[in-house]
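Just one chain follows, in the form predicted alone, and it is written as structure tokens.
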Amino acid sequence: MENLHPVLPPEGNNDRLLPDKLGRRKFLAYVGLAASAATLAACKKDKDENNMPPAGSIDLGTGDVGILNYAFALEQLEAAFYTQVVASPYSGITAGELALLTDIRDHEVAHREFFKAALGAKAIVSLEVNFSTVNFGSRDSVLGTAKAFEDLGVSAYNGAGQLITDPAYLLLAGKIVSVEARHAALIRDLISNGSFADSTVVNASGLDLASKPAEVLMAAKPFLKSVLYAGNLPTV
């Protein structure tokens, strides 16, 4: 049995990884996992024989570790996007919009750093992103991309929940997807007030949509230079 403990960097070093005023303790309190973060453990044995990933690709891994790396990859993408948005605000951005987008950036960076610390040596490498199709000077382009990322993130966590076996990880995913859903609702209302829960994301039963990892990674692929391999992730 292999234990996976979130070995967090020393207090000073960890704080510099996060945006200003977003330290480790603040984030752990924010997600409500201050107690469980130190005891997260993956007791699922890796498969004896993995599918071989293509040369040059990044294997997300197997079992719960693979699902955490899958989430880590998505959080890397979102964090990189909002970091760029805040660093070079689009034309005509209001102070209110900038403040809201900065909050989202801080959340996504916190999510990214949490997964990185929790996975430790099992974490995938930092990904190379490709935002060449995004016009960061255009409100429509930025918010349209943000909407795509947030809707994708919510459906990704919804779809991955059934693949997680460790209750602690499932709790973590539930806490993060609820934040992602808040982001999605906000971005949608910035684009068109009242569209926060329309039929494109909520079905006739009042449930959010769920997507399989393969579908999510295909949608994210245009925004990544890095090539991800999900062939060893668990399936239902």
Given for the second form:
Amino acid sequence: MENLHPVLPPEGNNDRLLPDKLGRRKFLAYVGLAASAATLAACKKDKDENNMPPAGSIDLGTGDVGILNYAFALEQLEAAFYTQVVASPYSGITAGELALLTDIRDHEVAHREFFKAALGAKAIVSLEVNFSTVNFGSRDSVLGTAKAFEDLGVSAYNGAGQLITDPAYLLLAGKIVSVEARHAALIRDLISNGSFADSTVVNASGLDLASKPAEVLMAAKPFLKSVLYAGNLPTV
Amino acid sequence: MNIQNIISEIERFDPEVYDRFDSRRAAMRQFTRWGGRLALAAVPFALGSMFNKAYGQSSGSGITAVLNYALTLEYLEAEFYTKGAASGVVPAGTPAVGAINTIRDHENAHVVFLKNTLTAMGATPVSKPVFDFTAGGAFANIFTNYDTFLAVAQTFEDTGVRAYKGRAAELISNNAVLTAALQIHSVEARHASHIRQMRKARGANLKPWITGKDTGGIGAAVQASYNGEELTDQAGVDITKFVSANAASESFDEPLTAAQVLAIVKPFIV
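Okay, that one was the form predicted alone. Can I see the form predicted together with its partner chain too?
Everything in the complex follows now, all chains and molecules, and the chain you saw is the first one.
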């Protein structure tokens, strides 16, 4: 810490850092600037050296890779959910509903496998899910959970877009989020026709939800046995 | 008036002009029908200058240009649904009325939002073009035939999704604007999903998502809105290794360039 604050030179000292003509006000501004630069440097240092994830948790990582792993985690969750939905359809499911839910399963599997392949060695491990609160025999329970996942997915991608620095990754996220929004609208319409974009998800300016990773992961947490650590994700 | 010259001119701005018609001959017949208006209004040049203003470099920073481009598309959709809702084309007493009103309200909100954003940035919002939703007669019954109305609505929404996607990267330097654009983009996708379900309920063979480059039975007139959607390879990863080709194309929506979007919406702008 001794380097974080510039040492005040003694009166009259011609230190190179403090030229004679530098007035008191400028000097204070200089010190302030140096202090905040040092604080920034300290924060950056934390990032660069990796905040330590708690034991047993899965670190999503840093930078664009961290955001892609974040998306990969959500896609794993969705793919696992719809795989089970299709494997054990709820009672009273119609052929039309099963076909649509099978399509969604395939899309989520495609997303999951895409991220896994694209991330390669940087991909997080396969997550363990916890669907103990879902009654897969009940249409209400399954569609209610699906609605939560799809709206969450849309808001997650919308919120993560600004955290991505590589335009190619931004485009890939954009290619996926509209498909998630198509799912979200369909699931909502299956629950209540006409609720595809109601005021619970679209505000008065006609804007969909956008959520930060911390909020999204908090919402996803009950459905995961694996513990994710997002402490190294970019925040701006 | 020499129709051939006019077609050549349109082709300069819209290389895919013939894709929207079954054949060159059909195109000629179509343009002959449009002849009077074209002669009056040198349409391609008027459009070219309007869109240069909307998304060219002349209007200032890249971000302003993208916002004005988005605003032009939202003007189109807002007026389309506003006129549609007022026309009585949507069967009264059905849930469709509420759905179309919801979409209309969102599109109008997008217009206001984008205008306010541009103004707040010290830029000038582009002015609203004059629209012809019959596309010069190609959709003559747009506000009297519900199926035609829904078909055009589907095309506008699917195109809107692709249009936003095609320009998002240009907003990467401005977090607030990028996020807002993404938030509009996903609303357009929700609309597209619902309109597609509405068409399915009317007997059309389609899903809430785009399969291959299928138009959902609308046909060649809107093919340009779907070309390129058949992609099954993403960032060098062959998605058909994991799921069927149909699912592979459905699971990723593809972007459209500004020039492609211009070509698609041009017939609707006088």
